[in-house]
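Here we start with a single chain on its own, the form predicted alone, put down as structure tokens.
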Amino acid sequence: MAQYARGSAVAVIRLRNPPVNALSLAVLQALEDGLKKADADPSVKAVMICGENGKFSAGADIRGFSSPKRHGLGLGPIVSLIESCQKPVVAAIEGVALGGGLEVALGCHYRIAHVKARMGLPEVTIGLLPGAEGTQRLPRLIGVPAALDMITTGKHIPATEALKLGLVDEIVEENTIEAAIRLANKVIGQPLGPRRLSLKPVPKLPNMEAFLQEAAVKVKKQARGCLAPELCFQAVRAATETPFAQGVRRERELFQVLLSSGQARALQYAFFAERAVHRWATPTGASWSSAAPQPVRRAAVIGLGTMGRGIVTSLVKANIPVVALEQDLEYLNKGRKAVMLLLEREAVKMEGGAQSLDFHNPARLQFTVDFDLLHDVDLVIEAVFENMALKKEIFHKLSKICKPGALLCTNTSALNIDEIASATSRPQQVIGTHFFSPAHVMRLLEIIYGRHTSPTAIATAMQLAKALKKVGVVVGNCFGFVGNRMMFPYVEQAVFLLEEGSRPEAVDRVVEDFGFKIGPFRMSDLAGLDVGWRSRQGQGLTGPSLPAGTAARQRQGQRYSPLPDLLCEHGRFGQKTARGWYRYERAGGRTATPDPWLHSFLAQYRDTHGIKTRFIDQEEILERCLFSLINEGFAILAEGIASGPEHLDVIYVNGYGWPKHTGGPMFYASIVGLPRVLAKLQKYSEAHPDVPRLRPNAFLKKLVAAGNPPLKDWMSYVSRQSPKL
């Protein structure tokens, strides 16, 4: 509720709806009543609007968007009501003013913010635009470039930046509410016309048209098929071209378009799915509600390769003291340099700068080759390369050195957690923490429990994810876990498509047009083709351990493509060697150019193996790549490796660049319709009977037979046999 209180000549309206003072219907009604009361009361000379408990307002409740009808009490008219008030209205912004909360502040005549407050219009991130006249008021206040940046990205800005932009009139370090009342008293009787944003013209740019055209291209490129940023742009553009009232009408039209689009539904699903995965459970009955985490006061990281460096950086940023260990001094010094460079860069991005990270302090970050220094850490993350023997040797050592309660984590992307745990005397303390590269940037952390992992260990790993500002998702133990296991059939299909007549750039373009940040071949070049090659050699699929006389394109009676192996044999490892599926300007270069050598290599390969080249259309490329990945998702759900489809979606959106505006692979399947996914898989499976991963999964068939139930009900159809863990 909004509370109305009269002190002296300034009436105070306080937004009250814990925890973040969301603008519910009751709050809006009370705000309207308070404003009308203040306007009608002759003893009131000014009004101050603030929030309860040190927060202004985080905006409308997102669940309100999906409710059928919002009783006609819109926020826009209330913002207009604030602005048209005959007495000065001052906003006292503490904590956050986000979305509708910031729009309320924009309706006020003056704005004061606490130095630690943050402001933003994040509607774009849930597929919408600021729908309470914010796209019209903000550009009038801070100019078009800054307003576009805030509205199309949804970013939050600190009060110091808001002051520079002119978004707030003043920032204070002490009591914001007292300062706002002082300001309100000071401006009593001053003309309000110049302070009403709807009456202000949009600040002119010398080259407005050219700027807007350039901005439109940039927004479209960054949006990658997502509607909301583009429509946000159109709403701001309307502010530059039409009078206020007409701009507001345009904003409303565009808001309705977004509200009724499937993208807003998908983005809101993704928003709630990310919150749902915090509530983890395992098939044995352990869950978030009954397991308490252990405190992590000190951590260690073993191995300072790419992953280890990113993990150390993440821990330092989270204020967790770290011991970083390498096997010899040469590697240690190389690793130390790289970590320091990463931390310098991170410090530049942070408001407090290097002081806030304090990473030159050995109590915060220590480099060593001495395992004995790990005797008192609460948690160790092993990040050496994917080699089972090496990992087991390290875990055997840790089991002897670390204190009894220490959690032993392995950063593996596919190896068996139980086998790693078998090298220790405390398998209940062993857990997989699969970070994604670059580890200090990527938000996903796959947390993998083994047969013996204790609920406390899972809870501690989830708590660590939270401390590192990552999205932790708890999954079961199988080869590749969830993310990489679903990735295998996707990449496999991409390579088969090349064998049959496509090209890397054609496959990547289709996948990127769908909304992926990067297609399978550019991704493979970035990660390094040698990584998969080593893994396949380890599995005996290629290399010296392959039995003589094995058919080039068959393994255990299934179709196999040796193309990636042949590329590696030619020394083409991707970006690191300037040659892979593409050509690069130099070793380590980033710009992928289609390579004529590869095109003739593919033609030769098809001739050698008698494969008739055929034209493959975009639909087939997309369906074979995506539906094979989704099919594997159904297998994972049926086996109890993940406890719900939203877990798979959160993993794919946060770790694999799946376009968020389609919700994730399983949500996307539910929108396409499971009968269609099944029919297409059947069609492709019949055309390629030697590719088991195209055979529709039994659980998918079961759901279609049950009448294509909504995604939230899928798990009630899983046969509850003993979990396969």
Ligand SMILES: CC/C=C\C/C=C/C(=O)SCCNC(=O)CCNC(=O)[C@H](O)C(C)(C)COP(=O)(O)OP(=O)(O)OC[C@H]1O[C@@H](n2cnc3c(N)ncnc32)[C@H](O)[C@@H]1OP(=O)(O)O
Given for the second form:
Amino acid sequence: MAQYARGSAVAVIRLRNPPVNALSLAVLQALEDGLKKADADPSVKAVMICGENGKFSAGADIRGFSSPKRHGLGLGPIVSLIESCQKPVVAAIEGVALGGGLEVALGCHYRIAHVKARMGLPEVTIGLLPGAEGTQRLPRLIGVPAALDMITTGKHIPATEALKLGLVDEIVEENTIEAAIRLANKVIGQPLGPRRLSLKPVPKLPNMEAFLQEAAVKVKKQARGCLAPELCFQAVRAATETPFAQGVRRERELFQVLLSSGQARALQYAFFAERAVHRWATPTGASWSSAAPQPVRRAAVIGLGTMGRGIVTSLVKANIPVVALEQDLEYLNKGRKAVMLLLEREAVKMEGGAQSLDFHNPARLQFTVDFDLLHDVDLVIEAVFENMALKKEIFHKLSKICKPGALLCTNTSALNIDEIASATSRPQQVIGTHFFSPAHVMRLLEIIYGRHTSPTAIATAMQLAKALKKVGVVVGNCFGFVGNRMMFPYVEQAVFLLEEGSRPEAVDRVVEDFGFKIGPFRMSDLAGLDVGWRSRQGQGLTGPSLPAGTAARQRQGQRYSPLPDLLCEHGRFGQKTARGWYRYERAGGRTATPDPWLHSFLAQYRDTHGIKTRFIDQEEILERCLFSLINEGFAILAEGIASGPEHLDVIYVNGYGWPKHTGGPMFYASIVGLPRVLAKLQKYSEAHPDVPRLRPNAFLKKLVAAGNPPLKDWMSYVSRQSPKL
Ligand SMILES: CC/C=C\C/C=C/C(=O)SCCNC(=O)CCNC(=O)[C@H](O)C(C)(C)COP(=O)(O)OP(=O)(O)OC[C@H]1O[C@@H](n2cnc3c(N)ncnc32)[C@H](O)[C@@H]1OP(=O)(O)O
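Write the structure block of the form predicted together with the ligand for the protein whose form predicted alone appears above.
Full assembly next; the chain just shown is listed first.
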């Protein structure tokens, strides 16, 4: 609700709905009542609106958008009511003013913000637009380019930037509420017309049409199939072309389109899924309530290859002092140079620049080849090569050198955490932290607990993820964990499709049209084909340890494609060698061009193995790639490797470029309908009986047999006696 109080001449309306003062129907009703009371009371000369507990408001209650009872008060009319008030209304912005919260502030005649406050219109990120007249008021206040940027990206801006843009009138370092009351007293009696944004014209640009056309192209490109950014753009365009009231009508129409789109539902699911995975739990019952994180005052990173460099950068950005260790001076100097370059680039992007990162200070970032310097760090992240023997050797050393409570993390994408932990005398402090490349940019951190990992270790790793501004997802230990394990069947299908007649560019296009940032072949070229090759050699699937006489396209009675191995044997490792599934302009180049060499290589390969090619349509490409990945997801859930489908979705959206506007693989499956997913897998499995990963998983079948229950109920169908952990 909102609390109404009358001081001397200024009435105070305090939005109150913990934890973020979301604008529920009750809050809106109380806000309306407060405004009417203030208007009717002749002793009240001005009004101040603020939020409880140092937060203005995080906007409309997101849960309300999917509620069947979504009737009653609209936020737009209340914002209009604020603006039309005959007494000056001042917004005192502390903490956050987001979405509908900022729209309320835009209805006020004056805005004053605390220097640490953040503002934004993030509706686009949950598949909507600022539907309380925000698309019409904001361009009038800060101009079209800045408004378009805020509305189509949803970014939060700090108060200092808001002041520069003219979004707020004043920022204060001390008590915002007192400052707002002072301001309210000061402006009593001043004309309100010039302060009513709906009455202001949209500032003109000399080249408005050209600007808008260019912006439209940019927005469409960045949206990659997501509707909301484009509709946000259209709403702002309406502000430039029509009077306020007409613009508001257009905004409402577009809002309704978005509200009834499946994308808004998927994005809102993704919002809550991210928060749900933060409340981690293991099958043994460990959770935040049973474990407190240990403080990480100083950390170390071992290995300054691509991953290690990103991890060091991430730690420095989070203000955690780091010791960076390499095996010898040559690697150390190379790593140091690369880290410094990354940090300099990051500093340019930050307010305060290099000084705010302070990475030239050896107390904050120290490079060494001396393991003994790790004796007093609170946490170590090992980020060397994916080689079990090497990792075990390092962990053995760490267990001798590091202080007793230190957390020992391994950055691995697939290796067995228990085996690594077995090299130490403290397996309870060993945990997997799977970063994604580039580690200082990608938001996902897969946190893998082993058989002996303590709840404190999990809590500390989760807390670290938060400090690094990443989303930590706690999962169990199995080959490839969650992300890569689901990726194997997807990539496998993509390669099988090539054998059967498709081309890399055709498969990539279908997957990218679905909304993936990058298709499987461009992704392999980017990551380096040699990475998987080495891993398959290690597993004895290819290379010298393969027994003589092994059939080229079979391993252990199952279908196998040697195509990726053959490419590596030709020295085609992807971008780094300028040749892979595509060709590139130079080694390290990024522009993928379809390669006639590869096309004839594929034709020859099919001839050699007597494979009859056929035309494979887009539907089959998409279904075989995505449904095989989803099928593995059901296996993971049934085995208790992840505690819910939200975990898989958060991992895929944040680490694998899965389009967020479809919610993630498991949410997508729930929307497609589990009976359909099952039927398609059955069909493809019958056509390819030698591909076990196309065989529908038993848990998927169980859910279908149970009548296709909603996603939120899936886990209640997992047999409790079967977790592998
Ligand atoms: C007719 C037209 C009407 C309206 C147009 C307006 C539309 C809108 O306003 S849509 C909402 C726009 N606002 C947002 O998208 C902000 C979303 N929230 C956030 O970004 C963050 O929560 C935060 C920056 C406000 C706070 O971050 P943090 O401190 O990290 O906390 P949490 O994210 O964990 O959030 C705590 C808690 O609050 C719940 N929550 C946050 N915002 C909302 C919200 N707008 N509605 C409902 N619930 C919200 C969040 O889910 C957490 O709770 P749980 O842990 O129980 O999930």
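These figures come from a predicted structure and were not determined experimentally. Here the rigid core means the biggest group of C-alpha atoms that line up within 1.5 Å when the two forms are laid on top of each other. Numbering follows the first chain given and starts at 1.
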| property | result |
| --- | --- |
| After fitting the core, residue 40 CA displacement of 2 Å or more between the two forms | yes |
| C-alpha of residue 166 moved at least 2 Å between the two forms on rigid core | yes |
| Yes/no, residue 682 Cα shift of 2 Å or more between the two forms with rigid core fixed | no |
| Cα displacement of residue 58 between the two forms, once the rigid core is superposed (Å) | 2.8 |
